[in-house]
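Taking the form predicted on its own, here's one chain by itself in structure tokens.
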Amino acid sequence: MAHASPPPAFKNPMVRWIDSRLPVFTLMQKEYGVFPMPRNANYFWNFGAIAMVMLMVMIVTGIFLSMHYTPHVDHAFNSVERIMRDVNYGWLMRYVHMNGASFFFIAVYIHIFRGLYYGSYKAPRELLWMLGVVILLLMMATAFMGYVLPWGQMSFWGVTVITNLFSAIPMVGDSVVTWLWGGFAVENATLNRFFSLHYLLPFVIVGVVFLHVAALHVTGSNNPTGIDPKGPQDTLPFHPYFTIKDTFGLVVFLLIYCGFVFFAPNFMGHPDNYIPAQPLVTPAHIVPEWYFLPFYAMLRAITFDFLFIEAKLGGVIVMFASVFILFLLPWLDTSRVRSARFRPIYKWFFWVLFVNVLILGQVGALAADDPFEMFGISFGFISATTVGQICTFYYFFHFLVLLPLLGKFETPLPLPRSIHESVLPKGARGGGPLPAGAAAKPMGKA
């Protein structure tokens, strides 16, 4: 078969033999070796690679845990205890997997907020962004089903409360709940189907991640200035510059992760989940895992009927809308400038949104009737529910009102003429390209 261009010459004869028959090494060299990256990409661009590594960690540890787990309501809790006590290094697999879920979400949430700040959802990366939102939805479904598997008190009551929300759907709600449960109560059929889906969905996530990365390699990566590369002086090959940068960021991230695994493995867990599930004993306060708390706060914020929509259904609609609104973000933001670096008003509203989401997370962790409390400071004059309603309103106001208006009325700052110019010291900036010998020097200023 004729080739448009000769394949790269590999020194290893075995690699050459394989590549001549199945050009995987040529593909890797093209997509991860010489792939041009904007030279000013900072360390926030590491979190995509970190999230991919965490996904692999979750899959590998999940496979080992499934070898010893028993998906039966009479044995699930005890099988988890056996993994912790009797299986060689079972405690390590369980703690790596349990804390890995939290750190996977940390990496993905930072990745998302980086995209919001630098405008990575704008043309031509709309589909890339939308695939990322699909990954988030699949992660949330996988994590929710995985939280049920230990079959502790919070596992049982969490799935009972959340699945019951679907009963608010008109006409088909009760049938949907029965289908989710596999019967008329949260029992063995529920645990079995959640275990099956929890095992399957990570591989679906891998497939969507592949599409996400493929879309990235078609459009190219965004960068902190939000302008497109105008020539080779604006880019650097992925290897070795960004493989080293990603490796450094990954090592720092994994050190923090290992700190929790070995020294505070239960820090992010709920103590009630170390009690076997008891259908006749309701916990005093039912809360999901921390990465669901902002959405849980939005769900509880709707305490009133609106027109023909009951409060329960309204909460479900708002909770799902808070994620699905991200699909529309490329069209809600009407500004022609991508990066918040050059949008002086949007930059402040971005940080307001960030703090707003943090407050929603705190509201979700409190009982609905409790006074709002944050960082140990109690605000007795206002309830958690009221704060949740205010923050939920602002969340949708930000996307549906502020973003479209800012794009029309905000005056952005002047953009740099090129990426390489933006990373040079002010006294050295000029209109022409960098000298060949200086091409790699601005990397340290990314």
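Think of the rigid core as the biggest set of C-alphas that the two forms share within 1.5 Å after superposition. Every value quoted in this text rests on a predicted model; they were computed, and no experiment measured them. Positions refer to the first chain, counted from 1. First, how it differs from the form predicted in complex with the partner chain.
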Given for the second form:
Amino acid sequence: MAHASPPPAFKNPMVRWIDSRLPVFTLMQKEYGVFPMPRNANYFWNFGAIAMVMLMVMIVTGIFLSMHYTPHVDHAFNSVERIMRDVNYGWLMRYVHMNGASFFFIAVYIHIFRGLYYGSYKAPRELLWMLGVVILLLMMATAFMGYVLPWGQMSFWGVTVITNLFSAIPMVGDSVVTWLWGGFAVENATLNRFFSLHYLLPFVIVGVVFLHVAALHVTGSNNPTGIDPKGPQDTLPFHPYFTIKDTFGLVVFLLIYCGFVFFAPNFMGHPDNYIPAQPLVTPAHIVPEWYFLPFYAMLRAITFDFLFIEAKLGGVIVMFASVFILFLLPWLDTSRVRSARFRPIYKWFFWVLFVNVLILGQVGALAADDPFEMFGISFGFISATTVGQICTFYYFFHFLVLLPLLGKFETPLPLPRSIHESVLPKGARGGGPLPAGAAAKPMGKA
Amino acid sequence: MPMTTAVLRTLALVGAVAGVLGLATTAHAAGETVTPPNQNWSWEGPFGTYDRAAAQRGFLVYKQVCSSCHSMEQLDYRHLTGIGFSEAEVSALAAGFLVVDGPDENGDMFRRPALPSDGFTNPYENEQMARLANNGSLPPDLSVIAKAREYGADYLYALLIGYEDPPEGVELRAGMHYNRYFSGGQIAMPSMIVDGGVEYIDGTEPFVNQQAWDVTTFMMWAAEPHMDRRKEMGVMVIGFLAVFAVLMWLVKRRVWSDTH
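Okay, that is the form predicted on its own; can I get the form predicted in complex with the partner chain now?
First the chain shown before, then all remaining chains and molecules of the complex.
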């Protein structure tokens, strides 16, 4: 492969003409052609590109759906059913969109946990990470408002419960809720504005994604060793090495996604959302979509007043704090070693946090008074709420106490001298003996 | 009326918020609900399709039994070609129903036989009339009922044949019937399906279980009319992606072969 160093000489005169006036081809060549990627980036590095593709899928299907959807309390549910029954391939658009939300979150959550494991949030990538958290928040807002649009029972009661949380704000709470609703109840005005914002926010996400990618292309990608590339021997050009690797990963991801779209499209939904919204009938058990469950569990964990903070307000604060704390992560983690691969203690706490979040998700799905159960095993001696409180405490303990202390007390393993030394088999490039830990095979090559 | 609505809504809302926050128990009936047994439906699995003969018989059951109380607002008669009725059959079926149309040139509404393009007729003119006729309960619309209940078709089938005498100690409320598959155990709908209650033209014996099976099949089709097409397309999509994935894997190995 000839990796021409810039400036690229384009053969096509048309391309040359355009490029000398608006250097888009030079830009693409620089950022996606010869852009140096650490050669050891494993398959977990696919999920940024996968998330980008999911964003596009959501926007395209969403635009088609909006052509047939009616944002009115009397027509919303029926218009979705029209899409499912009478619009040509409307069922396909809707199921792709509906499951697309779930798979967008799956991709993004894997992307985030990848960042947590390999320390991708550390200097100099703090802003890159923070922009990612902004994207997560925007995605949550967008997904929440999108779930309201079919105007089923869960749509209605979900929005009722969540918007009501804002009434916990001292002094102005009730006014804020009225302002959010555009009236004195969740009604047509609410549905209308949610539709409007649901259409707007994805384009805001596109904008922030652009900044996220721009910031990435300044610092370059992190890698499983967490050490910086020291020269061309540590990197490979983005094209063709990572374009093909991303494509392969994407196709595997799409396989699973399409499995759900075509064979279990309602698996991740709730049956109650096929009941038209009934403002006078409360469902026995209001649950959000699965991707909100851990946050929902933290919201419900605060069942007690804390000093002058009422339980309801406390829950709201904790829920928002659980995401906002990620903004501080680059400074909460005091360890100078990025990758968990060389942090023998952090590595374990990472998995504890991961399991903790899974348990929180399970707690979010249970009714507050239920005994805790997971994987079909019932733990009758402890209530879901108690488990939720323990896990919520641990979630914050991880970020606020463990991470700052670990950096001080943990002795990291010796780092490899360079990426290519850690990747290539012993003896392939001569060189001295490898430091401990460096010989580990990158996960993606397994 | 608006006042009562506002009060009820506020109460429902307070209940919901409190329940969600775990501050109070949401009011819901405390009966143990039984998990319906798993059935072998024709549409299960990646290659399963609807049993159209059963769905057609199920439509007959709906028409002769269910439709006296339950609407199916999302369905038009023309949709019935989806379970194998010919267009002529659908026209004839539709013509058996009267719908309100108009206004005509004199400004009057009038009744005419339904066309295939008309929606299924509604047994009641409004919710109030439906409740009045049903002891205060509202028979739910059945268009997507098979997707709107946990366990879907299994639940509907179990419910339809699940009527029993109440066990000792269960006090039925006025006008209620005992059915252990229904949340709380007490359901306003009486057992409507009886042996020989409908006459099948294809010679199938109209036992209770058969009718319940058929009408459940019809309900599932009504809730998800494009399922057969969806799975057909899904098999092609998955097949394509699987081959494509293998190709991409090979290309990836080839491209990366000079890096080791």
